[in-house]
Structure formats: structure tokens, C-alpha cells
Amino acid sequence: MRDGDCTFDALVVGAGPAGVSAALRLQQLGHRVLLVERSAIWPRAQVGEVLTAGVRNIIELLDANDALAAVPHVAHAGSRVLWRSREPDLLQQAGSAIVDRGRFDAALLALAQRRGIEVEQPARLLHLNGAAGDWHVSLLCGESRSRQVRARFILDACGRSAASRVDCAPRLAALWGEVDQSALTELDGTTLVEALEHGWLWAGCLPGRRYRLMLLCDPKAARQAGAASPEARLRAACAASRLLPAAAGLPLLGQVQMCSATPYLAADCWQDGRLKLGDAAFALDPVSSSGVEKAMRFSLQAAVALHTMLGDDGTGSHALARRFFEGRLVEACARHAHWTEAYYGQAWCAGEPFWQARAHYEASADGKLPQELLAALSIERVRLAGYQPPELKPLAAFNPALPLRLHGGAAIVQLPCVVDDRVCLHTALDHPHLERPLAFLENEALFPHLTRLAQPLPLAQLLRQLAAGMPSHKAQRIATWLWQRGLLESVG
């Protein structure tokens, strides 16, 4: 399959964090990639600031820690946030930051090159022939240096596409400017979230003591009301506040910019051969400040469908790889669409035409797209939404000298898991006292062990089971979160 120099097992489009991790995951891995940047521009201004506590993790898998240490950063201070009420809440987010984006960008971009990925920037596709597992590939790098390479697998994380998709939620726009934080200095480096009775505001401070200010709104409703410019209704925005209304008549450092912040699932993330990333397979509603991370940890996790497919070319692991990375597309936007809808549902003016729109949104899709990923996605929702978190059963009512076994609600699944980096099936227990199927807790895996808990087995027995495969102490606890959780009942 290799052709000298210019072969590679996978082509990633798109440096920003998406296309990144991917590119380093999968170099860890022992696959040779190929990072290709159409920007010549960089470091590049970007939006997405915030790095949620999740971040820390992923950065360390990737052994990154020291490439970032030195991007300038604003450590969170906490939010105040005024939503459920007319008066502000003090919330603390610990492990949470602000950091220049182009920076961050641009480390990561640094540590894949000092780590010996291949990297073309500026660099476009030309034209792509062949198929799964032997591309061929033009690129022009530069103006005029074109090149040819080979690859068996595309990553697409170029961003945001007009192409196929479904939208989790109503169109959201998002207008920012920034001013200078020295004339905001009563804020005290907090961040303030606001919701108003036509979108809600997010302010920030952000690295070279800049005051980052962002209206999120309705972009259809903004353009009926009238002509004003995204400086005129960002200003008016803040002088309707109660947190920023201070801001409303700063000089603003630039011009305001817009962008669309509409959350979506593009309908063709897995095509054969190729697989979408970042902003190119979804986006999540920016209520969270969690984009970043779900869009680095779902590159993680499309890098292990990878690697299990480079390691084994039978059709049954691309089967098992295409099931693993939509499922885990699918759960994170139903995930999150399910929760922000919670979230608009409990501000202060939920009544308001904007907020009814978000707390109550059903998915829909033209007949051009995949049926099946919209099924999907409405399957996950209904999960969610049945979900009740069951009440903990006290310890106290535990009667070790009666048998136990599954609790009749409970099934027994086969579930896409990832084991020593690759996808592959494992049994797990489905149940509704469970958001998801569970095959693993404390790492280590429920089955075999409860299989023989179709019928009733002394405690004693049970213990021995899981004993037999773990620490005794870690059994006693997986026994005890089960039953505590209705998993297991007693009988008799």
C-alpha cells in the first residue's frame, strides 16, 4: 500500500483543536498523518475562548502540558449569572480558563510539527480519486507548488459547511465586540451571563486585558426589527441589561463581528473513507462554553474508530467503527440539546418567543438527508427525556441473607466500547434507573460476572464472582451501587 514518501494512513484538513488532537491522538497510535491548513494566516483570530475543566484531561493524553503552559490565559474568576431570576447568581467554575484562541491554536498546531506530523499550510484540496483505503490526493501548497500524496483515510475539520444537516435547535446568531476591561474595572474579572427577553448576553475578560462582549439572539427576529447595524443592537443590548449596562457606551477596540451559533449535525459526518471532525460533523449550543472540549474529546474518539479500522480491514470493524462514532455524535448532541432545552425553559423571561423556541424544539430534516441518523437522534432524546434519577435505596434496608439477582426491568445489551484503543463489543446493562448502558464501572467490566444474575445468587457468591476478576473491595462497592440503584433486587 505505501508509496515511498508520499503515502500516509490518515489526511487531516483543518488545524484548529478538532483536527489537531486527531492528527496527535493518532500519531500516539502509530499511524502516519498528514495535516493540511488552507489559512496562511496564524496565528488566526477566533472565537471560542473558553476551555471548560474537561480540557485538562484531554490535553494531558495528548502529553501537551508544556506546549500550552505559555498561552496566555485569564484563570476563571466564576460567573455571575443572572437567568432563573431578576437577580444575579455568584457561581464558581473550578479548572475553567479564557485563553487566546489564536494562540492555543497555534501551540497545538507547533507541538504536531515538533512531534514529526507533516504539516502543509497554506494548503487546499484540488482534487480527491479513488476510495476507502487508497486516496489520491492533489493539494496546492502555497500559490503554486502543487503536490501529490495518497491516503487511506480523510478527516474533514474545516468548520462550519453549509451542506446536508439537521439543526438541534432554532437559528441562533451570535454579534461581539470587545472593549477595554481597565473601564470595566467594578466586574472584577468575572464572567456575566444575562438572559434578556430576546436573547441573552455573555461578557468575559480575555487575555491583553481585553472585555469580550456577546449578544446571542434570534437572527431572523433581529433583522424584522428593523435595520440597525450588530454595533447598534449589541449596545442596545447592554444598556437593556442589569450587569452591563456600563458597557453600553464604551469605544468599542474594532468592529463588531457576527457569525452563526446555530447548534447542528451534519448528515453526512461518516462517508466511506472519510469522517468529519470538529464543526464539520456538529456544533453545540454556546450556552455550555463547552465547545472546545467536545469538539477535542469526539476527535479523540473518532481517532480510536481510526485505529481500530487501520488495524483490521475486515467490514465488520468498519461496521463496528461507524456504529462506535455515530453513536457518540448522536449522544453528545441529543445530550446537550436535551439539557439547553432545560436550561432556556428555566430563565426568568421563558415566556418570550425566543425562549419558547428553545425549550420546546423538535429536530427536523429536508428528505435529502439520512433518515436514519434523524431517527437516531430522536431515539436518544426520548431517553433523555423518560430518564429519572431513581432514588438511592438506604443501606440499611440491605438484607445480606436473601438472594439477589437482575432486577426485571434490566437488559442485557451489546455495546460499542473502547478497549486498549480500539472499538469492540462488549455486554452491558441497560436499565432506566441508567442514562446510558453500562458495561464498565471503576473500570472494570460487569460481564461476564452478572450474567448467572438472571437467578437469584446468595450475596456470598456474587462477592466471589466479581472477586475473582478485581479487588474484593472494589466488589463490594460495584454490588452496592447496583443495589442501591435498584439494579439488583433482593428476593424473597
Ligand SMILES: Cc1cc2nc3c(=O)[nH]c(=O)nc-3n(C[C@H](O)[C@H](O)[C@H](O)COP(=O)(O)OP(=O)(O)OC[C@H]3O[C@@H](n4cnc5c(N)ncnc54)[C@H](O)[C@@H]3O)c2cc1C
Second form
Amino acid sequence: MRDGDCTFDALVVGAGPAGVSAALRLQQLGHRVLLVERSAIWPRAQVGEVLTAGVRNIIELLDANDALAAVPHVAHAGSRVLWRSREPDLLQQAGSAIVDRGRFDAALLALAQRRGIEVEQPARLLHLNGAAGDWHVSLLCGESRSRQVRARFILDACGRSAASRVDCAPRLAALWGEVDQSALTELDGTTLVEALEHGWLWAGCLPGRRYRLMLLCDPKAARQAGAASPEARLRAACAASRLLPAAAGLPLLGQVQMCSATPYLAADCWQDGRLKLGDAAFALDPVSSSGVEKAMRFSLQAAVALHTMLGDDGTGSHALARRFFEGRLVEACARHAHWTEAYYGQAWCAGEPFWQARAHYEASADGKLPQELLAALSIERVRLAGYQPPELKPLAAFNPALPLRLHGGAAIVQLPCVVDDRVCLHTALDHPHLERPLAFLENEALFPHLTRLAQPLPLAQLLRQLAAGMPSHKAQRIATWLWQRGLLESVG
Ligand SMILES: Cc1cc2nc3c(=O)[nH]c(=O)nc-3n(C[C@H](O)[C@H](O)[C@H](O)COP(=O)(O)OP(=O)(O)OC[C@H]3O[C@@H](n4cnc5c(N)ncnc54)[C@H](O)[C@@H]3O)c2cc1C
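Return the structure block for the form predicted in complex with the named molecule; the form predicted on its own was the one displayed.
Now the complete complex, all chains and molecules, led by this one.
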């Protein structure tokens, strides 16, 4: 069967959290989307069950709370983390949850269908012709049905792939198996994380009375272990641990599985008319358990970049949308690499080769990534490495009689920001005391108000100026925030 010429604003390939988030957001913004998922088994198996607290805001923005209410989950009672020393710390992780990932992804996809997003499943792309703005796509749907569609943009949300990419850390492998929770007598609902000399362990309760044991290790070292099977390696790691020795001898439910967990940044995330999202664009070290959140968040940002281009009235928004998209990509990767390196460097066994290699790593400039992207990544990393949050100045030191002006180290820059769901250039404040340039505070634009502070201004006048566009208590808080961080200085 051949369908006629269906034209879509976006064709999204892959119905994981990244693809469905992009599809839902684009549909919210008024665009016509076709979502293509190749897996015939649905819900399909997927690792990545811990959802960090930030996923909640995203779910709310997508108005998906009700759709996810029935997804099996377990309360996340915090983590027992043996990392900095040989004694575990108890960490509370308010707002995080552990879900059945297959059912979570399936519930999001079902919501997309209920909202009227067209879904082809199982289906895959056979041929792609045309160019940005008018792609001609042949799909193979099911076993034999072919379908021709046209799409202005293609979004690749196919997940982790071995395609051209640059590793952001040394290679990492994950090995995992599951045991019945009833076999473990001392479960208190916490997840367990333990640094071992040659890797680290994660263990926790999943929905369905399963208990997951996962080892993250160097795949090369794992291969050098010779004949030891993945199961034997997982059991040996549990036996060597302080938190999980009891799990070492338990019968496993099914076979031990393995996959790559190396963090990377894909080449060509932005090609004319084709964008990569989620794990297709970048993958994070699972140590933060935040891959799903970051994948979904980046999809929302990409959707706004696309919305900006789709609404282009000839003002050349493509370059700005690209700058915004690549800026968010670089920020996500650089921040995560920065945090991960510091975290690996804090392990009690940080002197071991596994840990040393991960505490200091420079992505290679092997030509796979565009020079500008590599340079942006490196600039962001240098900025993060050099950033020290300023010590807050005590309010008692403030003299209201003296006029204020922007601190001499401040710079005014133009930043791509999202305003009314579109990317636009916005004036922002930059300063060594800021982790990144700041255009908005408490959802209020700082400019043009702060422009007048190039010259000294009495406090009352500054507050009047700010309060012209926001409630006066907010104006007061914003002025205080800026002064305490040394972004404003008293003149006198
Ligand atoms: C070992 C490990 C543990 C992790 N633990 C966590 C965790 O605890 N918490 C967390 O937040 N994250 C975790 N992550 C990361 C998380 O799983 C991913 O970041 C997340 O799944 C990315 O979502 P995605 O939509 O980009 O990709 P995916 O979830 O992989 O979805 C991609 C979809 O695309 C489909 N697809 C693939 N190719 C095609 C094609 N050619 N045509 C059509 N469809 C296609 C696939 O079938 C799939 O449904 C972990 C990752 C690893 C490796």
C-alpha cells in the first residue's frame, strides 16, 4: 500500500523519552509531527529507571502527569553511597523516582497518540531524498507496507549509536542482572552505590519485586579478565563490595546483560534540516542517573529552535536557532563532564587507574567534531573549571546612601534566549562571579534596566527603574541578589 503525499513539519525517528518529548512539544507549539519507532516489541526493555527530580517539571510542561500516573514505580528512599570513604553516606534525593522504563516510555508514546500525533510503529526509514525544508522520505512500516511522506525537518532520536562521535570520557561498560527482592532480607528501599577499585556498583529495587545489580567498569579491563563471564564478574564485584556481599551468591532472574555506557558527543548534531536529540546527540555517564532528564530537556530546547525556524519570516532565524541549539548541547556535555570528573576524583580509590583516567579527560580533536564546537566545549570547560561561587557580601556592609553601578568586571553580552517559545537575542550580564551569563532573574528580564547602571545610580532610582516592569518586592530581591554577589558596586 502506498499513501499519498503526507507533509509534516517534523519527522521524529525514535520514540524514547527524547523523541516523544520533542514530538509532544512541537505539537503543543502547533506543528504537525510524524513519529516513527522501529521496535515492534512495546513496551520494550530499556535501562535507565532512576528519574531525577527535574523530570517532573518537564512532565508538567508537557502536561503528562495524568498519563504517567499508572506507570509502575517504587518510592526512592534515597541512596546509601560508599564513595568518598569506606563508610557509606545516606543521601536523600527528594523528588526522584524509580520507574518501569519500558512502561514509562510506552505511556508517553500513548499520550502522544491520544494528542493526535501520528505514529508509525514498527517502522523505519528506508530512503531519504530532498533537502532541508522538503525531505522526501520512504518508510517501511511493519513487514512490507511502504509509505512516502514529506517533512520539513528530520529529528533523529534513535538513542545510543556507534555512529561518528567523540568520546567525552574513557570507555565504560555496564553489566547488570536482577535477583528477586525476597532473597534479600535487609532491604530498606534505598539504592546502593559503591566505588570499587576497578569500577562502581549500583543496586536498587525496581518495580515488580526485582532487584537490579549493575557494575560499571572499563570494558578493556573486563576483556582482560579473560574467560571470566559477565555473570562471574558481576558476582565477583558484589563479593568484593561492602554493601552488597550478600547478593554475590543469589540466583539471577535471567542472564547478565551488557551494554556500552561511554559518555559521548555525536558529530553532526546539527545538519541543515536534520537534528539529533537525546542519546543520538550526546550520552552522559550513568553515575548521575540523569540521562533521561537531560535527553528530555534538550528535546524541549531543540523543539523551540525548530519552532523558531518553522516560523521564520525571512529574518534569518536559522543561524540564531543553531547557535542556541549548539550552545545548549555544549553546555549539557561540558557541565556533565565537569561534574563527573570531580565526582570520580573524590572516590576513596581515586588513585587507581580506572578512577584517575576518569578524573581528567580531554575529548580528542580527531576531526569528527567541527572545530567551532570543540572550541566552544573547551571554552565552557575552562569557564566551569575556573568558576568559584562568590562569597556573599553581608547586607550590613551595604550603604544605601552611596550610588550603585555595574561592577567594573561586568560585561554586557548578547545571548540566544527563549522568549515566548522562540529563540531571540537578548542582552545579558556576564561577570566572573556568574557561572554563566544572566539575562533573566526570577523570570524577569534584567535589561534594559541594568543598562543605566553603567553610570552610578542612587539605590532608590535603581529600584524605581526595576519596579517599573515588576512587583517592587521582586525588584528589591533582584537588587540585593546582584549586590551580594558583587555584580553591583557602591561608588563613593
Ligand atoms: C547502563 C546505563 C544506565 C542508565 N541509567 C540511567 C538512569 O538510572 N537514569 C537516567 O535518567 N538515565 C539513565 N541512563 C541513560 C538513559 O537510559 C538514556 O539517556 C535515555 O534512554 C535516552 O533517551 P533517548 O530517547 O535519547 O533514547 P532511547 O531511550 O534509547 O530511545 C531511542 C528509541 O529509538 C528507537 N530507534 C532506534 N533506532 C531506530 C530507527 N532506526 N528507527 C526508528 N526507531 C529507532 C529505539 O527503539 C528506542 O525506542 C542509563 C544509560 C545506561 C547506558
